[in-house]
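So this first bit is one chain, no partners, the form predicted on its own, shown in structure tokens.
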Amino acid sequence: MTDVLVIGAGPYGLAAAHAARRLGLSVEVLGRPMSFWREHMPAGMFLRSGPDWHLDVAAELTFEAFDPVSPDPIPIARYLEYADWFAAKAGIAVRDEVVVTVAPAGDAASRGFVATLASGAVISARAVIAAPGIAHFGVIPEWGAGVGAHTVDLVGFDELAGARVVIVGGRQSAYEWAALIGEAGAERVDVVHRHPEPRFDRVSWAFVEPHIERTLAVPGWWRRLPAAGREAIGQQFWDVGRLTLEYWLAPRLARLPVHRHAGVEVVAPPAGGELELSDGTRLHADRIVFACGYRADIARVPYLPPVASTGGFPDLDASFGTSLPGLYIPGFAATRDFGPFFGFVRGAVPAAALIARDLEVRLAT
């Protein structure tokens, strides 16, 4: 038996399985290294974040200690660079295996669990982490069903070349898309959200500091907070995280054909290759593409068992633990018990610092 089994192996499964193996538990990985970075964005996407936020516990195997002259901004295949790089230092084999069910063991004095892969191999374990990512969290509107695909699917542009696409969704996704699309060559793109347009401009994401030591000291911080005090921060999120889109976007979309449509949405299905906005504006749509986002619930995750869950989000502890003892989930689905934050890289590292105290303690009884 295992001591700790990681399925997912994007950066909050890397590293909480690096945290896991720093207390001398045996660890095993399941998954593809950073699956969902290589198969659902973009070869020329580029992150929202610095050198700074990298994937290590003891902060040593670093993004500025991989590149020390670090890229600005950095492409998305340099930190897949980085985090193969991580885990060879790490010491970290991720096994591609598909997980297909994980169960509590047979009983409750065995206090484990039994994962069962599609290749018929079974792997039990003292403890879970499932770290999910986002992939099956895409939200699609009502009347986009059967439409158009998700940003999460479309990945590649080339056959969009000389095609009219319209985008539903105003947030940094959506207007990446739109320049990777034009870059493309298509004959023209339409940017189709509801708040108004954004801003593009140099964002400081140093305000998460604070609220990340928090976290770190006082358990269950987040959800200790008063409802105006995450409100506020929420807000503060939106400002510089959902309003404010990377200023290296503003001279790539000028010289494209991308048309923006802010405060404005959609009122019907598209209807001989056309939509009708609710300015009256109709746009003929070779391709809809939805970059609306994502909203979490845990039951689209296949191999999970069921566990508490409050709106589609896991009830967690403030150790990420769900209401089965010894399984664990960090990252996008653990946003609501821990803050915004905990939705993109940043929190990979305190997640991990956190699993891995209550680790420390659980598999020493």
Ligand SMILES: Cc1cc2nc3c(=O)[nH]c(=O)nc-3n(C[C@H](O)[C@H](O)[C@H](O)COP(=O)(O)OP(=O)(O)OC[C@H]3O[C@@H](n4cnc5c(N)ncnc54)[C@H](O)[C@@H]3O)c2cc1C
The other form holds:
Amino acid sequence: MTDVLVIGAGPYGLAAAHAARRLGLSVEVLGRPMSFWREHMPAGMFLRSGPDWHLDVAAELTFEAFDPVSPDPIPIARYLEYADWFAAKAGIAVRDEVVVTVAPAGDAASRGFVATLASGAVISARAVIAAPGIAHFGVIPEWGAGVGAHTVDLVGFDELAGARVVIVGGRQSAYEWAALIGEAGAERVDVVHRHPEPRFDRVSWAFVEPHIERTLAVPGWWRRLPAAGREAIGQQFWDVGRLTLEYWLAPRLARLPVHRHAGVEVVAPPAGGELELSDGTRLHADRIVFACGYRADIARVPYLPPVASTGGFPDLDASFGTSLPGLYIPGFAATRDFGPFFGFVRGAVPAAALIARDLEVRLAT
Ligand SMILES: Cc1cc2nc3c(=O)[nH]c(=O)nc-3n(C[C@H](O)[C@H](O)[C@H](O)COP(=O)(O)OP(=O)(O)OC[C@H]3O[C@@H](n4cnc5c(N)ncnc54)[C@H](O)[C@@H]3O)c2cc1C
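Switching conditions: you have the form predicted on its own, so give me the form predicted in complex with the named molecule.
And the full complex, kicking off with our chain again.
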């Protein structure tokens, strides 16, 4: 029996696998390495995060160690090279296998889990770390079902050359997709969102660091913060991360036929190829793109067994443990209990560290 089965080879899975291996535990990692980044992000994308956000709990196999002359911004291809380098240096062998089900092996907490793979193979493990990311959680407005594509499913833009494209949403993805679609030759791109016009500026995520330190030092820190404290940090996140978009987008957008519609919303489903906005504007849309973000709904992760959840988020203990002892879920699905930083790569190392601390106790025999 494997000590730890890690399902997912994105940043959270890789970081957690490394942390568990450092404890001397046997670890199996299943999934396609960085597949979300390779298959659900455009090849021409740049990262918002910088070279200081890495995957190593020991802070040795960092991006800066991989590339001392780190580019700014980091092209996605370079980050993927870093992830591959990290996995190789850390000795993490990822098996490209799809997990179909995970089930507790018995009623006793210590019996572990049985995972069934699409290949028919079965793996028994004493603990499971499931790192499903956000792929299952894309949000499309009710009126949008069947009339457009979420950004998660639209990462190649050649077919949009000559098209009139409406993007619903106003954060980094909306404007970066607008730039990429414009650069692919779209005739016109309209970006429509409810919130005010975003700023384009250099963004510093340094404010996150003390929160990460507290998360590591105080068990359940985020959950125990008074609601007002959580709201204040959430607001800071919104201002810095959501309403301020990357400075390098502005000159690209200025050269392109990209039109902004801030403070408005789409009032009705498209009719006759047209969308009506709340300010009366009518936009012709050959294609509609939903850059409407992600909302956790843990029941949509197909391989997971039922776990206690509230509002789509799994109920987690201070170590990312679910209601099934020995099953951990770090990453975006943990943001309700751990804070918004866990929707970003910055959360991968602290999550790995907290899970490893718990594994050390749980699997000590
Ligand atoms: C457009 C966009 C840009 C972003 N830019 C940034 C950024 O600049 N900086 C930043 O910090 N964050 C960024 N993020 C957020 C970032 O993508 C997530 O924080 C991160 O990918 C989450 O990592 P993860 O390991 O939890 O999941 P993922 O990276 O999604 O990995 C999921 C893994 O699970 C595997 N898997 C899925 N189903 C199965 C199955 N049934 N069996 C086995 N394996 C399976 C997949 O193959 C994959 O390996 C961005 C997100 C988006 C959408």
